[in-house]
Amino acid sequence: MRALRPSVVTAVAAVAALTAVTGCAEKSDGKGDGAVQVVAKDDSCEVSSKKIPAGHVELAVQNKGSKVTEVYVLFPDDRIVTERENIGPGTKAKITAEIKAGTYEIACKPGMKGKGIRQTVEVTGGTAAARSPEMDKAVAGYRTYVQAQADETLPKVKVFTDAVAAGDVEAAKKAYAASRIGWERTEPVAESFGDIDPKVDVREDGLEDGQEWTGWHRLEKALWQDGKLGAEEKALAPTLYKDLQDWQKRVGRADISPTSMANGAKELLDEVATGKVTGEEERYSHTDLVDFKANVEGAERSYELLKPIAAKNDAALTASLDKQFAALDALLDRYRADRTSYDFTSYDKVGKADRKELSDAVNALAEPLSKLAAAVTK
């Protein structure tokens, strides 16, 4: 889940300054050539133009105000076209999209959270960029995946929901992490529907004001914290079941476009660099490595159906990618019985040293992974 939560920002502190870890900033007050200007301040958003040609659209954002921001292009619906987050004061970051005509709002979220500035731009002149045989395959075969994930989870989630239902403890903390790691793998997708995410993933102090608590982490704090399961726990297991039914029904439809892709594999290394690197996201059950390595599977996976795409415009950006996702693949087997298991050290026996080790390594591969969309699209 990628709202904010507050103790993020002063954890980021403990591990890495966080527009480090993530790489999707840089200090610097220059402007994108061509680009849409976005300026983010603490309390607006001001975009340089109200009317865009469809097409892959750059948007160069600068954050001149004096919180941690992140910028959204959202459907009317609140769809999520693309997004960049943990934008730090006084950084920029530039973000590539493949967008439609049509009606869109850019948002700004200072501090990361609620609803956001907003302004609302056309989009127009076509439908879509021009695409090749070789995106067109894989926006397919990203889209195979996405599904097939899915279609894993459900009977995985059919057991630890059943468990809860049943009151069983133990074997709902044993199918707990297992239940998560499609939904991690495939998290940027899920997100672009925007209704289901803040069902099923919300931390508590991400939910916004008259919101119910429901989903995997309400449940991880009565399992890990509470060490029992109440009736208001028990009746939530059916419920994160068929909301996660819907997101089944739903995943094989989302819009998906080769920047998207890489966008997504750029948003699954933030996913880790603000959640499992510092240990917020799991924070009860400590299975933080499991769902670390289901983002990485999920980017991995975007990048090798977009590399080669990628390689014939920049061949030194795939080498490097190819070489910064070998390392840290490495470096999470070391936390595993075995290069097949998903039976990782529980992160709160993760030392702060060997925490910086891991930050690192995202870092060395969040920095070329933001490239990745603007090299598809050369």
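Residue numbers count along the first chain shown, from 1. Between two forms, the rigid core is the largest collection of C-alphas that superpose within 1.5 Å. This is a predicted model, so every value here is computed, not measured. Compared with the form predicted in complex with its partner chain:
The rigid-core alignment places the CA of Q62 2 Å or more apart between the two forms. Relative to the superposed core, V251 undergoes a Cα shift smaller than 2 Å between the two forms. A237 shows a C-alpha shift below 2 Å between the two forms [criterion: core-superposed Cα displacement of 2 Å].
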Given for the second form:
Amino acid sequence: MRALRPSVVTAVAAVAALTAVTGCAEKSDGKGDGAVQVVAKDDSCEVSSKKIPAGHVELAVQNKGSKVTEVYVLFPDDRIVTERENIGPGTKAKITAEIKAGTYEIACKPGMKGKGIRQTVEVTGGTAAARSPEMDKAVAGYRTYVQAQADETLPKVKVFTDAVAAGDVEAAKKAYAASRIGWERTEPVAESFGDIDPKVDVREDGLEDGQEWTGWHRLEKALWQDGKLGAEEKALAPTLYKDLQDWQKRVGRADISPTSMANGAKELLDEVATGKVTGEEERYSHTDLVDFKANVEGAERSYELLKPIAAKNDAALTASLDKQFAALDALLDRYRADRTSYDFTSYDKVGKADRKELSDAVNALAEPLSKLAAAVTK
Amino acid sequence: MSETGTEGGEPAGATAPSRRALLGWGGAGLALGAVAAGGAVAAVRSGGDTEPASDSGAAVPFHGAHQAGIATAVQDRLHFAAFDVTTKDRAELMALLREWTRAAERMTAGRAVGEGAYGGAAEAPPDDTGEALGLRPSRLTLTIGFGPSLFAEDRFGLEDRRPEALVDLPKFPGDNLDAARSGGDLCVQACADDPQVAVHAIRNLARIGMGRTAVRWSQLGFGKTSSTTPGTQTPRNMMGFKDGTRNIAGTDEAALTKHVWAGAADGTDWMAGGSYLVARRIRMHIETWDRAPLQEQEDIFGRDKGEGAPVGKAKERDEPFLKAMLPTAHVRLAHPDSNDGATILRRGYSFTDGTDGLGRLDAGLFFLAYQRDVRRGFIPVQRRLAASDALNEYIQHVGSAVFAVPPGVRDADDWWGRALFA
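Pass me the form predicted in complex with its partner chain as well; I've looked at the form predicted alone already.
Whole complex next, starting from this chain.
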């Protein structure tokens, strides 16, 4: 993964959060029917109503301050429901979103900095789209899966980080790929907590200015490229473990919806297409095919849970997805001797023609997978 | 163009090489051009065919007895793609060809694919990728071809339907073919006066094909190197020479029938009204060419650089006197008179794919030629050129493919290749 994928992170959070998400904001005269009036000044953020009916919510924002401002609707844990940036002094803007019942904060950020001036609002009522029992079942199933992945992963991470901390290069190398499987299977959910991914899974080229490089890939480079573990790397091992414990603790509370599951499945294939097929993700260890397989497994899990819903709406799509998942799985099996093991061919041994074949198979699956969200929400 | 024919009287025999012929493809254009000129003959010149330039934004009709993009006045830009068919299922391949045909109908008319590029379900990616929104049809043509590998045994049950004329090209001396830029089960030639329109078309067809086809290789072309409209200015190739002076005119029905369109009597019923396409990626050694003295350059091609007139003649369209040229001159070797009348319709484009890592321009000619039978068109001409062309010192063939180009789609119920699968 990459440290910086604001669009994905935001999108996942937003999708998860909302039933529908339109998060869009447009200019308008800002007056209207049922819109919640938000008056932003340099030192205040006035909201016309603290009780808002759930469903389609419209905020009519007026910036009466002297600074450019931005307005956010936030979950209690600061994840973004929707936002609008760059609202100039004296101008108006409209923000709309589908919002479910719950407690939220509206934040105005004069000067577009800091935590902003906040108002707590209650969104109430049952206008949130009623979900079908089968959708709830799919979501519950996926929530269980996501938690189980984290629970099963932590002991494997421990083996890895203990080896690193002990300076045992060989043992650490052996434990590296396995420690990542659960994370890779559920990456879009993990990434929706914007702060964990940059700490544990960033690659060197994804670092922001001034950002310290921590996590799996820093250790990967030390193990394979440098062939040794210095004091700094050893010290990073417990940090990685602790950051992943944080993931384990929070992952069960992630906002998950059928739409976010479907989009998450597509995003896993995007990860494969942009990072694994090219060999960029695991450029030192060449364990890309392990991540590749884990991404596909995670996508397949989402799909299987959503399939009963999607099949009713678009049987041709699910037939195509069944076929393409099977084809990709079969292709990946050619790169391991034992179908129960994650001991895949080192990616530096996979030639150009074989990489193209893998890439074609990913495209063949990802293209129909991009239509799953619509088939689920139809 | 006009002149398709030979003319001038030069005895055909002239083949001896001299130096000049060159251009041919490297000039390919030229040379072949010459070729074109030769054989047939007669053409009409139509003078008037200037129409093409007239409205470069208009739509070219998609339906017809022949596919558009062959006799059609050559557009300014090209995106050519070769595909591998990845499905093993004949029915899926047929379904794909139907979907492609419908998408091609829409795009050549200047419309978006499927439900369009916006306004659909918010949760789904749009059917159309959108970059051609607001652009005119730009004379987009989409022309499909079927490669020899599509007819292989144990694939789609087409082994008995392979046309005899769809031969595998022999290896020619000097070929340095890259397998990754050669061959393909299918090809689509997208030509348009706006490069974005051509790229959009290939991109959307590739997307529709995912899971059933995969792009094997593709090539962008930016400057046409030949013209099928005699009245218009002859374009120059990357070597700075006018190319394709004597191409077959798109309006010259007699020459097209004789040299380009496969006939019902040619032995393959489903190909009647179709044609055969040879595509060659010809890299030019630009830097060494640029160091060649003007006299050598002109001798190699057999034309002068300024006007484009054949050796010893005053005007570009004067009939060449082949014997005045060096025996190795490109125009001379490629001329129909040097090749038993072999005449092909050239539709190539210049390309520049950046530099090659050694600081040299990765540039050349993406040669496209349509003909009734490859065995009596490209192969004899290229044999002669490969053996003797003085231009060979400055060019290298690095990619190659051959395709059977089926007849046109008749109407909204017909589809690309229907007769092949019938």
